[in-house]
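Taking the form predicted alone, here's one chain by itself in structure tokens.
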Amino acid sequence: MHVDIKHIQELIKEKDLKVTPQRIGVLEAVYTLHNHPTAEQIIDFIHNKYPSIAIGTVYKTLDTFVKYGVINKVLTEGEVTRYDGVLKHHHHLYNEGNNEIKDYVNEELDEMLKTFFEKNAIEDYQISSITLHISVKSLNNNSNK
């Protein structure tokens, strides 16, 4: 997949960012390796192109990208976090049997939540975004491989 790095730059911009190679090898990694990828895959991907920068490095630019709103961290069945660079709101399904994480997009489940909450207050907090994460077991067997 082919990631364009204006736009990457664009994007660390839009967030007050200065704009670091090591920041755009970290930003290109996740939408190129696209499936919410952990931060060891994100590493290998960068140490393929980018052998100098140092895994430290891309620790703190995770953290970073995540805390200014660049990507978003999903954490899974197995305690392992990973990171989505779709900001566009959506919820995840999550595979058990090949640990594949596919983003799920319902516009009728959005509103039931926000409907259900509005009626279901949780009291002492104003909730300000519902996203769901789904395990699902594929009923077709190739798909566990």
Second form
2 protein chains.
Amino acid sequence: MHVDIKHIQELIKEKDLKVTPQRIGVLEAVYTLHNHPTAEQIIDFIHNKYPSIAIGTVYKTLDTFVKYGVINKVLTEGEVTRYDGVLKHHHHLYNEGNNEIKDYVNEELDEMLKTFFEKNAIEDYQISSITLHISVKSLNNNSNK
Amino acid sequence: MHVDIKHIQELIKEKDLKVTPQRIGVLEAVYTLHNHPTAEQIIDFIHNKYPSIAIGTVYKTLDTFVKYGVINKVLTEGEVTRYDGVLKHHHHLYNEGNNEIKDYVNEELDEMLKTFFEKNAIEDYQISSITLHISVKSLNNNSNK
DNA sequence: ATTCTTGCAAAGCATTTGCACCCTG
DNA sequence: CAGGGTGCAAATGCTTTGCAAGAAT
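With the form predicted alone in hand, show me what the form predicted in complex with another copy of the chain looks like.
First the chain shown before, then all remaining chains and molecules of the complex.
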């Protein structure tokens, strides 16, 4: 998967953050590694293109991006933190076989949920978003794909 | 909330685990602290009743319970691990204001989701469970309750 | 020029581990 | 009494922090 650096620079600038090689590298890594990478995976990826970037900088950059809504953290069962560059609303498929997390997009489902909770409001709360965590098993014995 | 020790002992025995004061204490803590406690909260609770229990033992016991399905881990955004003693299927309300996680049970919703995914199967996967992560804001300025 | 960002290395903290001893079944 | 469970303390590993030096606007 190829990633457009120009586009990355714009995303950073849009949030009034300074555009630095480190930030470009981190965001490029998150997009390229698209499968909910850990900080460690991001650091490994970056070390090819920008060999001298500091680990602390990667952590700080990831925090900044999450804070400014450039990326999100993924919900996990207390393992290492994983990040997600896909901002469009989506759900997650947790593959029990190989521990992978895949995105699942379904607008019809979102529409149905929206309607449901309009009719069945939760007392005292206003809903800001609903994300499904769908645990699945592969039907093929092939644990990848 | 009062918790029945007899019942706790049975739950442990059912899994062919040895019933020890440490295990009883840990499970008692998870049930009493019912609000998705961290290991630290569990340790604090236990230290009243069983002052000399080791921290490492609590971690080992929690791992064992998760492994044998006595309790579950809760999905979080990479913070400390939280545990959940409620085994009945339920969803989670993430209160953005105070970072609390509450249970949300709605069988009609579950029924609707089941029907939806019967009609809209996910290619190559079999669904084992669906949990909603509902981000909410309190409507009262009162951030508790 | 000013403010924000980076690099580095040390510190922090939750969790894990190894092993001798102990207790449950 | 046999096998698993516990306590302890050290070790691990992810992540954060503080600050001087550097870079972006």
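Positions refer to the first chain, counted from 1. Definition used throughout: the rigid core is the maximal C-alpha set that superposes within 1.5 Å between two forms. Source: prediction; values computed, not measured.
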Core-superposed C-alpha of residue 117 shifting 2 Å or more between these two forms: yes
